[in-house]
Structures are given as structure tokens and as C-alpha cells.
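Given next, in C-alpha cells, is a single chain: the form predicted on its own.
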Amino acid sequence: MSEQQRAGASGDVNLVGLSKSFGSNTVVQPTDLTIPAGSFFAVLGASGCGKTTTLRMIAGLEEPTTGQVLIGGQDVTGLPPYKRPVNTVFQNYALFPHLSVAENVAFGLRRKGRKDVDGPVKEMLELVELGHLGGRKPAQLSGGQQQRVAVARALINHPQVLLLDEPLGALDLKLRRQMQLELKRIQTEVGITFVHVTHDQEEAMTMADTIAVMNGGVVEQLGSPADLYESPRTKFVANFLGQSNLLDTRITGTSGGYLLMDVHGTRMALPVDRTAAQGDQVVMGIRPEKIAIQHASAADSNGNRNRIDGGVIVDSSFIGVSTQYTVRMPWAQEITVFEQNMERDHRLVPGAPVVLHWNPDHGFGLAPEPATASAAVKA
């Protein structure tokens, strides 16, 4: 079956005006959201932002205060969890310790009264590359293997949507990164919709086709990992996905598709189509890895690049593939710079005078205060 056919058989997940309040505390603001069929969709945000509550409302484990959940065009808002075409994988996996791996995977089929479970179980264990471990008990498996058993158990019922609630949170860093790629492989092979809740921005960016960034019960921005990283629309998104240096500016004019701006007495430029702000004041963002750093004695003219003179290194950290510098600007703000370790200038040490410069096209513009997010964000 082609990916398109699989996606068409599943249908989109649509949240329509969905919200959740506990007493006077609204944890999810009314939200409109479309999760495309067959996609790997991540809901990303800090603890308490409403992402897990949103997932639980899709699963039927939490009753919405307002709104609807539609899966493949069917309104499932009033259905209990077991009648919804979804399965959920939790952080603790919830495997039955007294059953073998194969029996854990077969559990859902046996509850439906199926007798011929050996074939489907073998197929699922092969999918998660555990075909040789069907006879073991969960306690005999590593954390990553237990996680894959949980995924196989959820997928064997052929749900339209697989919900993943921080499924990699209990794993160590190296294993977590391996499992990110493994989950993406599995999702690509089975072609069903995965909705993954996480607070880990690297995890979301590694696996997801589309990410919804939540903050305070609101989806602040929706897009591909590259779109969110390169063109954040709010300060929260700019700093939650990676790091950003944010410079207060004053607009002085326009020229050839660029905003001309004053940054503490220094003239800079920013593409008009890369700013989400209105008015004569814009916060210009620039990612640390986009900035070049040079010792003041070696700095050239840098052409038409944005440039700041008079910086002083106050700290540097060697982190393997790159060196991280903290540079204090003449107006006392500190800027972070990541420089790849190729040809290191050993004069770049704390106390050294430096010049920073970058391509104006790599900046992005934000409103001076966090943008007021819409209560309803559509995919």
C-alpha cells in the first residue's frame, strides 16, 4: 500500500475549538488544529503548557471543556477510549511483567477474541526488530527494547492514530537518540499518524514532519522544524527551539526589500519578509551559529554584513565540534556565538577585543513584547 493510500485510509485528526479547564484554571485555550493523516506530528512545550492534556483529550482520557475531536471525519468526542481508533504509548510503557514479550504484544488481539495471533505478533516484532526476543519477559529487556515492545503492542490493533506521551523520557541520552531514529523509521513503514508529545526540542525536530509549539495552553506557532527554527514568530519560540540572540532595534527606513535599523548606534539590515513585527521598533533575532567572530586586529570590512565592533569576550567553552563564546557588547548586552572548530584563532580568549558579523538574511524580526498568540491556530 502506498503512503498516500495509507494516509487516505486514516484521515486527519481535527481539533475544533478544543479546550480544557480545571475549575477556574484553563490549561488548554480553545484551539483549532489539523494533524495531517500519515504524518509524524509533535506537540512541543515546557511542563504545564497543556500538551499532555491535549493528547489525553484526543485519547479520550480527559473530557474537553469545549470543542470536538474528529478522527477521519468522525466525531469521537463522546466516545470512551476503547471505542476510539487510537492507541497510546506512555512514558512508563505499562508492560505486563508476568507475560512474555510476544504475549504482551498479543494482548490487544486476545482481548478482541482473536485466536490466530502468532502471525500478527511475529510481524509486529519484526517491525520493531525484536523478532528474536519474543519469549523473554520485559524485565530481561533494556529500556529501549521495552519501549519498542510498547509500540508493537499499540500498533498490532492497527489504530488510525498512535499517541506517544513522552515515550523516550526514561531513556539515557544515547539510547534516546537511537530511539528517535527508530520511531521515525517505524512511522514511515506503517504510514499511520503519530502524535508525539515532548518537552525535548531536539527530539521533536529529529522526528516530526510538523511541530506545534505550545505555551500557556496556546499553540504559539505551527510548522516544519526548519520553518520554526529559521523563522520563529515569537520570543518564546525563538528561545525554546535552540538559542537566539535578541537585539532591540529602531527602524530608520527601508531599501530594496530590507528594513534599515539602528542597533545602539550601529546600522543594520533585516529582510522585510523575515519580520513578524509592526511599527518602528523590532527585536532582531540571530542564532549563535550564524554569527562570525574575529579578533579585532584581524577583522576585515565584512562587506554588506551586519557588524558590531567593540565586543569583548567574557567567556569561552570548548564543546568538541564548536566553541561557545559569550561576548559583551558596548551597551553591556551579552551575545552568544558558536564557532565550528576548524581553524581556531587562539587569540579568541576571555578579555580579547572582537568584531561580530553576519549575513542580514539570517536574522529574523519579532515584536518588542511577546506576540499575542491567537486563541485558535489552524494547521
Given for the second form:
Amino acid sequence: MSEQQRAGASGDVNLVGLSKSFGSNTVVQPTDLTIPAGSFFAVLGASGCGKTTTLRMIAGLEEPTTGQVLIGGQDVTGLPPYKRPVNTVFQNYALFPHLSVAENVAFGLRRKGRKDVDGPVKEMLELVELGHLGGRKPAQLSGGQQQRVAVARALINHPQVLLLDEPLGALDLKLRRQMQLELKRIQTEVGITFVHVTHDQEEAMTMADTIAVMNGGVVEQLGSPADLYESPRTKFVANFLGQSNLLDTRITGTSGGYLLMDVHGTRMALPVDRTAAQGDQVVMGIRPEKIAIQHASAADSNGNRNRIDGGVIVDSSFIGVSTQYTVRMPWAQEITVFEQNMERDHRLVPGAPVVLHWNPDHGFGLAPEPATASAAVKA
Amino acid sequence: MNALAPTGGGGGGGTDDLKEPPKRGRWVPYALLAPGMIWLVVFFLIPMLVQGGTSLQTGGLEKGYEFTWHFSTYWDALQTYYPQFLRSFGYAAAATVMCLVIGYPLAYAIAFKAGKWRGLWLVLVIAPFFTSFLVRTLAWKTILADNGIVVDVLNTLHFTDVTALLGLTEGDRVLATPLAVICGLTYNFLPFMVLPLYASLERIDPRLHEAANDLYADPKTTFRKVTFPLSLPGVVSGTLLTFIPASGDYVNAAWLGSPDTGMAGNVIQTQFLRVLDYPTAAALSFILMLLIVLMVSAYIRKAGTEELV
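Would you generate the structure of this protein in the form predicted in complex with its partner chain, following the form predicted on its own above?
Then the entire complex follows, led off by the chain already shown.
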């Protein structure tokens, strides 16, 4: 109920206990989610995680099994798609092949009974920089142009919410980057709530204010891109957004806001407030770029940093701005390290003994879950 | 074989004018064209020229026929048999409309609503072809028989009163009336309408329906603005595939009609096989062909030739 009361602003989207099952297969587990008006909200997940189904339930193209969809505080669960104040940019665009670009864009306005569509259509085509192509048929446009027509066709109706279903999936990498910035610009310009479904973590991080990471029909974590990256709360999030090294640990005690732990015989620390797990088994995660790497003979005491001795470089690849090392731990696990190319130590070659260390505050603690533990036992 | 192949290529549209790239396998297109070309030349082009010659002959069975450039046979045939031509095109048009009215919802249902039963439905649509055309048409004689269930029901519903007013039936009878012929034509040519309609409906991306729904079009408007326009190629080819053979048909009129419902095909058959007036029969055939070509080209020009299935 409190969800409903909070939903005041016109572009808010509230999902209340929303779920979807196809037969015995539950694609979206009961989900509560609030998408604030005017935000650029990304739903991120691998294919089959339920993100597109969630979007389609907001659009009205899929009927929820349980729960409600509220848009601007109004319950639209029972409304057909053509009565909802939302518009969708479809994957592969779904432009009408028999209509010109201008008529595609005018489609929604005409259905609402608007007669003077020429002005708005022209304006909208200008916004997406296609002003000169109104007379063409969709088949005569390039992928990027079609994509912008799809955006214009949806935006011209001034929906309270714009839904984007993998809108950049069919574009090549360069065009995708360009369209990401373009979409972000348009969103800022029109101020409409954007709900963007994607499997591309970089795309979500570049564009969205808030990201919901979905896995197995459940929103695993919700937060700003930086939040999700710096403090992932599940193994799935830790590995889906960027790369993580995950170390199995055993808790030995606490001291001054830090958990003290034993990692294969080495003592380490982790801030209690960065740990999403309880109990004495915690998986410690550390991003590859937060780890410092030093040749064993050059290593000093490193103060109270977390430190692992006895590593051996098994692979190093030079990527220009950084070098990526794969280091084998004494317990056979391989850890990835990204090192900025500032002062390169030429002794750091495959076979070299190394020491790894990092600031304990950069680690994060996760609960060990056997189901998604594949990355931790990669070894 | 080799002598004929270049003829085929020339007929196919100016291949000879092109600069010949010295590539291997240049003969492949000709070889592929050859069987079809030979078939068409031997069984279509030559008979047609012979037929054209026949239509300009004069004479009789006893004295023999002589080629005399006698063009007035055409004029005489048209003047004598124009009612049959009008009937041919009238019945064919009526049957085409009926096929469209019955076939569109059927094709629509198979394409969008039949789900996993699609294949079965399509087989059922073409199932009548498993039986002979003649047998199926004869069966309609029984179906429409006087005092049969169908006609009784139509009489009780006063349907026959309405069709009688329109001049399609006489009294309480359906058999031996224009309605019976139109029914037969509709039945026999329905698959030719349904299949192209299905093909063009089935090609429509269902996401376009969703997109239309998303852009405030209710189901009716979605059909009017998206589904129907996109199915037009199917409508055009379906109507052509129904109208053209239906206007040349004579079996339905012969079995289900009466002497008053004769179509152009019936006259041609009578002239060739009974009266043995070959020039008139040949001239009638040419007139039918020319009229169909004229009507079809006018129709295609109007409906747009692009994207014909």
C-alpha cells in the first residue's frame, strides 16, 4: 500500500508484487520496484532473466500472473496497451514497412485524433536528426536511422514513460556508442522517464541513473552504476558488471569495524559495512584494477593492506592503457590484475614470482551461494 | 538443344546486348532456361500461333478450311456471344468476391490464431485437390439438389426469395441457376485465394501488431491500418489466381448451370467439339484471352505491381 501512496509524480512507474509465469515456468518472480519520474532507469540482465517480460508487462503487451503496474499512481494493470500512457521502442524497431518515415512517426498522433501532425512530425524528426528523410520508406534507411525513427515514433506522443527494449542491440559497436550518447541527450532534453532493457552492462552504466540487475526473474540489486560496481551484493552482480576476483574465506573475528578473516592461511580484513553476508563463511571480492602487483623481490611490508605472497604470473597481456596479468595463487586459484601502464616493471613477465596487495576498504563481502559460485572456483 | 538456347535468352530480355564477360559457366542460365522455354514454345507458343491462324480461316468441314485473313469472325463471334462473355466475367467476379469474403478470415485465422494446428489447417485447405475436379463439382449437384437439405433450409430462411429478386435463382431451385455456378466456382477456386492470402499474412511480423497497439491503435484500427495494407500483395495475387481461371472455366457452368448460364468456356467447347466451327472457336478463345489480359493489367496497374507474391 505504501508503494501506491508514494506514487504521486506523473512519470513514476510502480511494480507491486508483479510476476509472470508461462505454465509452470516462472519467468519473473514477484517483484516490487519503483522507477522515479524523469529518471533513466536500466534493467540489466542476461538473456532469459525476465527483463523483457517485465518491460512488456509495463507496456501491457504481456498480462502479469500476479501483481499490479502503476503509472503515475494510476493502476493500469487491466488496461490494454493502446490505453496506456507509455510507448515502446522495440527491439529491431518494428517500423511499419508500408508507411513512410513521416507516417510512421505520425501514427500515434493520428490514432489520438490529431489532424495537424505535420508540424510535430517535422519537429520530432529534427530532434533525431532525420529531418530530410521523412518521405523515405523504413527499408531505405540504415539501421541507425531506423533506430532513430523508432525513438521519434514513440517520443512524439509525449508518453509518461518511454520503454526501450534492447534498442541498440542490432547496431554495430561504433554506432551503438554514438546512439547511447544520443539517447541520453534526448532523455535529458525531453525529461521523460526512460526504462531501458539491455544485456550490455557497459551500455547500462553509460546511460542509466539507476540500474536494476535481474537474474533468474529476480532483481538482484538496485542502485546507481557506481554503487553496483563498487559494492555488488551478489556474486552475479559482481561478475555481470565488470570483472571480480572472488576469494573463499573463513571469518576469524572482528576488529574496529573490520571483519578479520583467513584466506587460505593468509590474514585479511574487510569492512563490516561492505559485507552483504552473515555467518562465518564469506566470499571476499576484489576488482582487478584495485590490486597492486609487485615483483616478489621488490615487495616491502605494505603496512596493513591485504597481501598475498607466493603468486606466480601465468599470463600477461598488454592492452595499451593497462596490462592485464593472470596470477596463480599458491592454492591454484587464478586472480586477474589490471595495472595502469605508468612505470612498467620489466620483471613482471610470465613465470615471475609476485606479491599482490590492496586496500582492505576496496574489498566487498558476499554470501557464498553454491548456485552461482562458478566464478569463485574457476581455478 | 544448343540451337534453341540463345532464342530463349533473347526472349528473356536482351542478354545478347550485354558485353560478354569471358567467364566459365556462361551457358548455365541458358541450360536452366532451356527446359521451360522448350516446353512453352512447343506446347504454348506454337499452338497459339496455329490457333491464331485457324481463327482467320474460312470454309467448312466438307470443303476444308482456307486461310483468308477473315477478321470479321472475331466481330461476329463477339456480337453473337457477348452475353456469355459478360456472364463469364460476372460469375468470375462474384466468385472472386465470395472467395475473398470466405478466404480472408480463414487465412487470417490460420496465420494468427491456429498456433500449432497451422499445418493441419493448410492441409485441409488443399485437401479437396486430392479428389478430381469433376467429382467435386458433381458432388455439388447433390448438395444443391432440389428438395435437398441445403435448398430446404435456404427456402425456409427465405434466402432463395432474396436471390430470386437479384436474378440469381429461379423459384425454389438453386441448381441450374447462376447462384449454383457461382457457388461451384467459389468452392473450386477457394484454395487459390486462401494460399496466397495466408502466405502474405503469415509474413507479417507480429511485433508490428504490438507496435500498433502500443501506438494507441485498438485491434480494429490495427487491422485497418497495418494488417490489411500489409496483406494487399496476397489479396492481389489471390484475386488474380481466382478470377483468371474462373472466367475461363466451363465445368461449373456445364454441370451446375443451365443453358441460360453458359459462360465463354462453354461456347468455346461447343464450337470446337460439337459444332466443329474451328475458326469461331479459335476467335472466341483469343477474345477471352485478350479481355482477361486487358482487365488484369488494368487491375494490376491500379493495385500496384510492387511486391506481388
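Predicted model only: the values in this text are computed from it and were never measured. Between two forms, the rigid core is the largest collection of C-alphas that superpose within 1.5 Å. Numbering follows the first chain given and starts at 1.
Val272: CA moves less than 2 Å between these two forms after rigid-core fitting. If you fit the rigid core between these two forms, you'll see the Cα of Gln221 move by less than 2 angstroms. Leu125: CA moves 2 Å or more between these two forms after rigid-core fitting.
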